[in-house]
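First comes one chain, alone, set out as structure tokens in the form predicted alone.
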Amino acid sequence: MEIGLIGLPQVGKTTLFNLLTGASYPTGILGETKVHTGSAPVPDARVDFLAALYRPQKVTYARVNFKDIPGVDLRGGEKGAAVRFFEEVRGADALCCVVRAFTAAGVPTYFDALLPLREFQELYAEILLADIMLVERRLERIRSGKKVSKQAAAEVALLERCLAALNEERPLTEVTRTPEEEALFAGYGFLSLKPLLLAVNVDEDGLKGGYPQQEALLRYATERGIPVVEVAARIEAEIAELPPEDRVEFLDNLGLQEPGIARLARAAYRALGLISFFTVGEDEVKAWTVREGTVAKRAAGKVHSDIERGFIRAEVFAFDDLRQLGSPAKLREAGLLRLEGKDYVVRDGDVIHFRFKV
């Protein structure tokens, strides 16, 4: 999975990457052209209890890649001006706006004051004006031609629809398409068809007290249908250089249970429709991201190809019911350790034994 974080300037979208992936790229540059990338394992406490109990060699949490592009700078009043920086983010599964809602010594806000709906509003904003411009080019090269097939004239007909909508200020979300219709759709890129994610990077007055706006942004985003993740990101990347023990403690004074990256992470996974199985052992303890809806045998196959194709069965028990009872052992006493056939649709949470033969 890979989410493109993008915002205006001076947001904190690079200190955010860094916490999130731990990388150390310069942050507060202004006209910044330089594309980070970075990946980061997800935090799971469901892990972290399987791996105290099998204690195995390895132990691997699920990964997200992120892309940071430089902060979009729309103050030069030319059309489509973020676009170019857009283009960076086309090809990743969800979109995570950044917006303000600190305040920091020597760094001017974008808007004199902090406004982080009105930024929300400019980078929405953009998107749309992305994939109008997107749809706009492929319309004219398709009239452009000498001779328009029949193909050609039903993707013009889509394209119609996704331009009334965009310059309706909705996302291509809202349009409806047939099946034949979606496999059109598949080599765009569109970024309104992506799931977007809104990070409100904050201070610790942020986090105790709210913020400018807070009330009228969260409205904004629950409207339509975006999850709002609140994150200090100066103050959790302190907390990170901490020693691990003493963490906990930190995030437990600022009021959060967790750290920003499991956060931004579960609330992309519900975007994308996402969950995570486990397999345990001695050798190894690793979570494994699949979509909902994913049965057991195409599961086998994320482990390994040659499972998928030999697959035979696979057992199957909910981490929960392990949690409650505490043992492999009194899970069996209990029946709760079951066997699976390969159309079993995977459960976020299941821990899982593959059984093949090749």
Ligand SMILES: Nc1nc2c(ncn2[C@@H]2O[C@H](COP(=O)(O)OP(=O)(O)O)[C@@H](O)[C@H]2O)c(=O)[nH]1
Second form
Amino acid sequence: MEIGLIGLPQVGKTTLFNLLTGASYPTGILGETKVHTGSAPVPDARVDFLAALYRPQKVTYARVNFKDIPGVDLRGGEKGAAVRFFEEVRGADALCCVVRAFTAAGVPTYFDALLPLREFQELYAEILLADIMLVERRLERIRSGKKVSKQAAAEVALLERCLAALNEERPLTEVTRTPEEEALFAGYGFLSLKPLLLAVNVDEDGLKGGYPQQEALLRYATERGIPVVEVAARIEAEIAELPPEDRVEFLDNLGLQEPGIARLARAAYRALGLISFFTVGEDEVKAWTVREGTVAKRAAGKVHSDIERGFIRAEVFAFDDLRQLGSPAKLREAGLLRLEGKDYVVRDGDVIHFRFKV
Ligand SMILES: Nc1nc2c(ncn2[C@@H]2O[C@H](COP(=O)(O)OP(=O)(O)O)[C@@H](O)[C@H]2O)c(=O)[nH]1
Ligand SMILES: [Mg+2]
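Next block, the form predicted in complex with the ligand, ref. the form predicted alone:
Let us now look at the entire complex, which starts with that chain.
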């Protein structure tokens, strides 16, 4: 599960990537060509709560992978200039577009002024254009083929519907498809089919008092169902250098309860359709990642293949019930401890103990 970070050059993608993954790649490189990959913990207050309760030796958060690619430079002017940059994120499961809403004297701006909405619109247009080019290429290939099979005809009809949507500036998520068409879709790596989120990289002023185009940007994203996370990458990087006990105070001064990258990591996790269940004990409290809709037996397989094979029952309670009542014993008294079978659909926040025999 990987999120591709995309954006114009010098908007703070690598700074954000470093913050998320704990890496320390150089930032501020003009004409950057390197691609970085790494994984980021998904901060979760529920895990913290469980850790405080069970006092385990080890605490493990969920993780998501990020890929940081060179900034898309559109100033060459040729049509579809972004496509070659986007090739790096063809295989990503979701995209996070980073836009610049910070001022910094030494960092060249892409436009004459700070225009985060315009950045996003231009990038979004490039995403749609990249898909248009892909559809057109595929249509051409099918049409130039000699045999016209039934499947090819079905594919042409689908691709034409795609083209119509894209030309109306609608992403491919809005094209309705039958299950058969869904299968045809799978192999293409269309960009506008991927969940998209928007990270706005702000400075301290932006955090406290807003930034240019803020309202219009938020409206534009909301209208399209695109989640927005505002982060202050540079300041957060500075705060991350401080000893942990000082961090809270600095975040507090900025009016933040937690770092923006925590929100970003969680938004990415959600955009990927992922949920967490927890296992608890004296040795480890751990968040496990499954897709929404995963059944108990499959979830057990995440923990160990033996547990999936020898699955008997899942003992389940909801994290929120535990937080309310305070202890597993009280949950039992209240009848909130459930025994579930192999087809139980795991919910986000379930605390599970698997019973199995080998
Ligand atoms: N003042 C300020 N500078 C930032 C911020 N984020 C990134 N920068 C600086 O902007 C430059 C470009 O950052 P980088 O992460 O390399 O951007 P990328 O090209 O999008 O990967 C670097 O000099 C960063 O230190 C921010 O939030 N505030
Ligand atoms: Mg970079």
